[in-house]
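Just one chain follows, in the form predicted alone, and it is written as structure tokens.
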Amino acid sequence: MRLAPRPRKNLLFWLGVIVFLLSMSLWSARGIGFSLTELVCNLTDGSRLLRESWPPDLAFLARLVDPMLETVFIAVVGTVVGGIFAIPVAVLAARNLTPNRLTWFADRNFMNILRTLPDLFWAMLFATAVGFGPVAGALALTVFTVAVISKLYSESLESIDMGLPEAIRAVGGSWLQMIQFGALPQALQHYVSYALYAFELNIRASVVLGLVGAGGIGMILETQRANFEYERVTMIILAVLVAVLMIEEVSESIRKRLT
């Protein structure tokens, strides 16, 4: 069977796709001031760099263990409490649970807000607030938390089959037994993917947020980076990766569980 040629609009559209893309490139890459004369006359020491980041100093690996820890707990911290505070905001912002739209109108805005915000902000914020340290990186990461969970979760309870709700309405239950008995139960296997998915980001982020003085094994990085101990930044990098990797693995079979 002779297949039908390709229509020759569906060719000339993504030629002006790639045209437009390429051009779009070029424009911002002229804007930020790229130079790829200046990038290959660079790489030398970027060569230099490789070389004295290897081997990694593995006798500093003992001590990276108790920031390592402290980075795991800014992170579960971050991600318990955030992930509780994010369920009320998410149900107000679903529109077929929400009491009225004024109420919508201000919990849509008010998680705007809090995605436009980056958790290096809520990290500097909290740290000139509270002090640096693991605290100030915990709060950012519950903010941050609450801002991914509730818009995520926002969007899986407007899905759900109102069938259940309703009845619960019908009966004369009120709204929050609606929303307890009748809207989360239906929605409560993507509420814990997604909050295994926050604690994820969280981990990766709090080793971020260690930069600007919120705690954790981000603090010690830094600390090694500005004392050009790059054998000392390899090996703190490796057990970050180790360390995430373990937790994606754990996190990957509970996902599969829940299915």
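Residue numbers count along the first chain shown, from 1. For clarity, a rigid core is taken as the largest C-alpha set superposing within 1.5 Å between two forms. Treat the numbers as computed from the prediction; the structure is a model and nothing was measured. What changes on going to the form predicted in complex with its partner chain:
- Core-superposed comparison between these two forms: the C-alpha position of Y194 differs by less than 2 Å.
- Core-aligned CA deviation for L26 between these two forms: 2 Å or greater.
- Relative to the superposed core, V65 shifts its CA atom by less than 2 Å between these two forms.
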The other form holds:
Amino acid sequence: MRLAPRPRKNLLFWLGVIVFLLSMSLWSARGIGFSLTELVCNLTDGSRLLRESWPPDLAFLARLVDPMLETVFIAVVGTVVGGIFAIPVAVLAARNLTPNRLTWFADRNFMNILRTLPDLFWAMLFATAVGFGPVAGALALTVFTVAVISKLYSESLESIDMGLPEAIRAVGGSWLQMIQFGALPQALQHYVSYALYAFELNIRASVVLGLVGAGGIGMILETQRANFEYERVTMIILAVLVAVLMIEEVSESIRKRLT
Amino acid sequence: MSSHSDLLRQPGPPIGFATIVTFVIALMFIVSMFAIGFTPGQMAEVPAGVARVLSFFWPVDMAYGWDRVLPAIVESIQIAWIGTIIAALLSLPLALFGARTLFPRVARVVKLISATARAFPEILLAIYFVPIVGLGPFAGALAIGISSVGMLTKLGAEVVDSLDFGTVEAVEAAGGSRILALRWAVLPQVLPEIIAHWLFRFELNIRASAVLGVVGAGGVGGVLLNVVLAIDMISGEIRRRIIRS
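Next block, the form predicted in complex with its partner chain, ref. the form predicted alone:
Every component of the complex follows; first up is the chain already shown.
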């Protein structure tokens, strides 16, 4: 039996991609002093810090409850507010839905600027604007959430089936109705999983935000680390791990039932 | 015999799961707003405060010089690249075996690994790597790599979970093994989305390496923006090409 000939790929294109990837990797590896021998040889004596981090200080757990809750509160506010604002930003940045090219261009650049600035920058910005504390953290995470969800969601919106939105336009629906009934529901499943993903990112980000005084469990982490209490640091990480696992479990079941 | 009034008395659609979830989220949101001590008065101060802070960043200190900024940016791109390559290589097999629809047992273990990797903030991971490889960009790249493995594995496994299993069944019906099905049915379907996640992660990692203290804040904003713009364009182009071919 003869199999049908396999479709020829654009060989030159893929060769170019591979050469680019390899040379980029070699250049970067040299630039940062990547060395496998260094990593392997020093693994044993360099792991002193890891030995100090074990066993976790279980007694410390009681003092983690309040900051952990604060972390969750900050993440909830950031995700909800940011998730709502991300929808219009994503729609205007989707090539197939945006009303005109100018809006698309402006919004796309707005999104890029949001994503360029790191979350710590936003945390410091809002900490100086409204004072150190959880509100600054929540504001920073709001911006961060808009940045993450709008980018991912606009890509999902670009890959929807345009038949339905066009049908709505054809029967006289307005642009807003086309978006509301034709476009958004098609990518709803993606939106839900991006929002849950952003929530998890926010829980983790608020650990980092604590380092600049924006509230949450990160503040405790930073004090314990500065005092070389690595057994307590491990305990904090374990608490975050449990939180992340729980959120993942919940988000999994929500996504399964909504779709 | 059912009459018209019987039909009318039939219960409407039950309150949907989505409604309950929305309600719970709204409730959590309100509780959280109170808990973090949010006041509307504070919001009124935000624009002025933000404007004040932003004014510190203007005008750009051109005297600081490109020759000092540019190497730092190059280094942070290199860190992000190595970190992303490490993460991509490690996370691809993990993501395939982490799909609970294909490998229900292995998926549990993979999930625990990826959750553990995600629980460590990058800054802390870097601190753990410093005694091993010394203070410098290599430690940063390893830290970024490990923390990206967690996220890429999770996102990749979700992509695999959500795909159409007709092709997998077709391969197995034709006598192929699970592994063959992975190569010929799963991989071609999930690769465009997984590559998009890699590129997005690369972009996030450039920012993360900036946070790791390689690049000081200030004049780099403009250049960093150009890099993000370029990656954005490249990623879109690659996605389109892969989807077409």
